[in-house]
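Next up: just one chain, as structure tokens, the form predicted alone.
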Amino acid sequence: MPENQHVGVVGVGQMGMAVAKRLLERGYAVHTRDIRADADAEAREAGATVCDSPAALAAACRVVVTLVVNEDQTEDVVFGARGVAETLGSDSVLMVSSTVSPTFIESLATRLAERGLAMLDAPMSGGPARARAGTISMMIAGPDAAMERAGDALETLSNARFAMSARPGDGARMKLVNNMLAGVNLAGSCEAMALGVRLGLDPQRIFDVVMASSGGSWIFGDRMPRVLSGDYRPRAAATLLTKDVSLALGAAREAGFPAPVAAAALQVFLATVALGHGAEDDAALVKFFQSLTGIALPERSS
């Protein structure tokens, strides 16, 4: 097997686990690391190989990928302990797909280039059943060099690839604009949803409707139908879209850029998260809405 087909995965989450059964079903061998025992289980179950350390798995893999949560986690898995800082060849590529802020990015990437080591900035977008069936969509952003090298896994990943720039950090502006919209569009949703069933219609025709009419978007069409069946098991988490308005807000403010709707829409998920739906899908933001106005939401069946 080609050498460029030793792909690692770090983080395996719900994405990061998608993603390394697309790259095994594809053919891949694929290199596994998580802090989790219960995901180092899965991952070995599907195919994968386990590694002990970003670094043992850096060592095996022409191209990695981070999933890791944030920022932190990101900067341990790179250059902490046994970081993959320490192995990486300089003839392969790290793929952070984390979404993280675009200065944090910058640094990386300066650190890495400063050990001759490449790096491509190539934040995800579509989630965990996009990335399984390789349809995500990614906003790449790095050298022409470091694309060519992952450009077979990134072809198996996305089918919707969108070359940014040549500078790292780009890709996660690019994230950041489409997390706050998708952010925006949640809490909008959620709000209409709330308000029609406070108005006395029902849910499920509230869905038809919306989704045939003008006001239909692709998250109220992947959402909602979690919120019909009363199902807020976490393909998501609402942290995790809290975390990314957070970091497109933070953005707007280094760039001088008023962004009172997505400021508004940020309180809705930090409501969300202090009433205690943190870890639930973020289609939980509906229950904000409940918890103001009293409304019967559908329950989920046993």
The other form holds:
Protein chains: 2
Amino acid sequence: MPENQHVGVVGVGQMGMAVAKRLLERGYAVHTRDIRADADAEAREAGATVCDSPAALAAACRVVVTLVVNEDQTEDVVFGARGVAETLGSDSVLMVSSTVSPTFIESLATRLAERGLAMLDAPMSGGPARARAGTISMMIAGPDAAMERAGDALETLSNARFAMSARPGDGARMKLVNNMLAGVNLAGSCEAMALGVRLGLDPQRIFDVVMASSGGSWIFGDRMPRVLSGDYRPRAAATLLTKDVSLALGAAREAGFPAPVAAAALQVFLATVALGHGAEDDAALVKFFQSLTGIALPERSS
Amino acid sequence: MPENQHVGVVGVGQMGMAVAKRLLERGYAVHTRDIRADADAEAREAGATVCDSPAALAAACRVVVTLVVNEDQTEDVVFGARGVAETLGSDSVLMVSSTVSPTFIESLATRLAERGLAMLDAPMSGGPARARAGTISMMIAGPDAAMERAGDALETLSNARFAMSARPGDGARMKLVNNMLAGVNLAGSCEAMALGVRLGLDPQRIFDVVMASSGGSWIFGDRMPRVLSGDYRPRAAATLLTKDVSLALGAAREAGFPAPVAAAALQVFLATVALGHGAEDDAALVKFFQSLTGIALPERSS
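Starting from the form predicted alone above, please write out the structure of the form predicted together with another copy of the chain.
Shown next: the complete complex, the earlier chain at its head.
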């Protein structure tokens, strides 16, 4: 196997694991790094080489993808002790695919460039199932040379790649704009579904009509069946979009941009988390309205 | 032609005219009533019989559809001087298809029932082009007997009919729930598109990415191309969804239901109208954010 087929994945949670398995399935030599023993075990069983530090992983790989939870973890993985930056080759490339702020991406890119290291700002959208199938969408920003180095892996991971610009941060900006809108559409979907139930309409009928009418959205079609079946097991925990909408509103604030609709949606996310539903699926936003108004929602059949 | 093929349309604006032409095309004898001479002329040219009052129209028709602008006009058309209620036959049916409040529908249905007259609460969603093609969606509430009387006309008008319940008002409730969500999705779409532009992203690229990602919605796909081409000629004037979201929030308030996301969206609609864009297409919500932040948006090529 050619050396550039060695790809590392740091952070093998739901998304990272899906990416690692996709790469393994397509014949890559995959190296993984996580801090959780059960993630290590699952990765090893799937055929990955488990590394004991980001530095050890980066020493073996031409392409390193980070899919950890947030900025703090990304900072630690890249510039912490035994971090990626200690060993990444000058002809390798680091792909930062967690959802983080544009200013953090700019800071990472600047510090890596000072060491002569290449980085791509490459967030993903679509969730683990699409990542596993190679049909996730990716928004990619960074120098042409870095895009070229990661080209094979990018093609394997995503058949919906959008090259944003050479400016690191534009991938993060695009991801935040999209996820802010997804958050608005979801909070609006839950508000509308709950209002309909409060007004005496049948939830399944509401779903059918909206899907055939002007209120439909990708996230309505994806999440509302979970409300209809009363199944709030997390495919996407409510805390995730809470974080993304917060980051988007932070970027908007820094740019002097008022975003009243997203600001209202964020309050619904925060209230849902405050009520104790943060670890449930984000379709649980409907439970905020249930708490307020006592509506009856479908319950999961056991 | 059998007597039940005589159908009346009161209010031949964009939607009413599309409905009248659809019925004419499918062989119905269509009677129309409007207060505007140019609407009369267009209806006559299309083959309709133009009536000089709602009462004259109702005397000739087994099915009467009202598609006037609001509650005041509907009240006037039905119970005003020379109104539908004066002449509607006891074996005919009145279909109220304008977007109005559930309480108004209940009031109409009660007063018509006192006179032994049948009514359907039958709002439409999808716009004139889909009405013209018979592919509009309809949410229908009312007694079975009334549904039966209007059955042929309903089948001709819509291949996406949703029978809500026998309770007049449930059609209006469903329509308001859907349109409230469409209004939220649209305000969120314009907010996200404007934020992306403010952050330096290309509008066309934003469109492409969102359509392939989790932020997509029916209304994003329908309205954002108008922003990309700078074409705000009204297919749906901004005042229309402003009215619908207001009605939905009124119904929510009466039910003691807080709807923070829709309330924020309504402010964006009201601000857009206040800035003078009410007669433009509702994609002009993006101009509210332009007014605030001075972003450059695509302009229409002449």
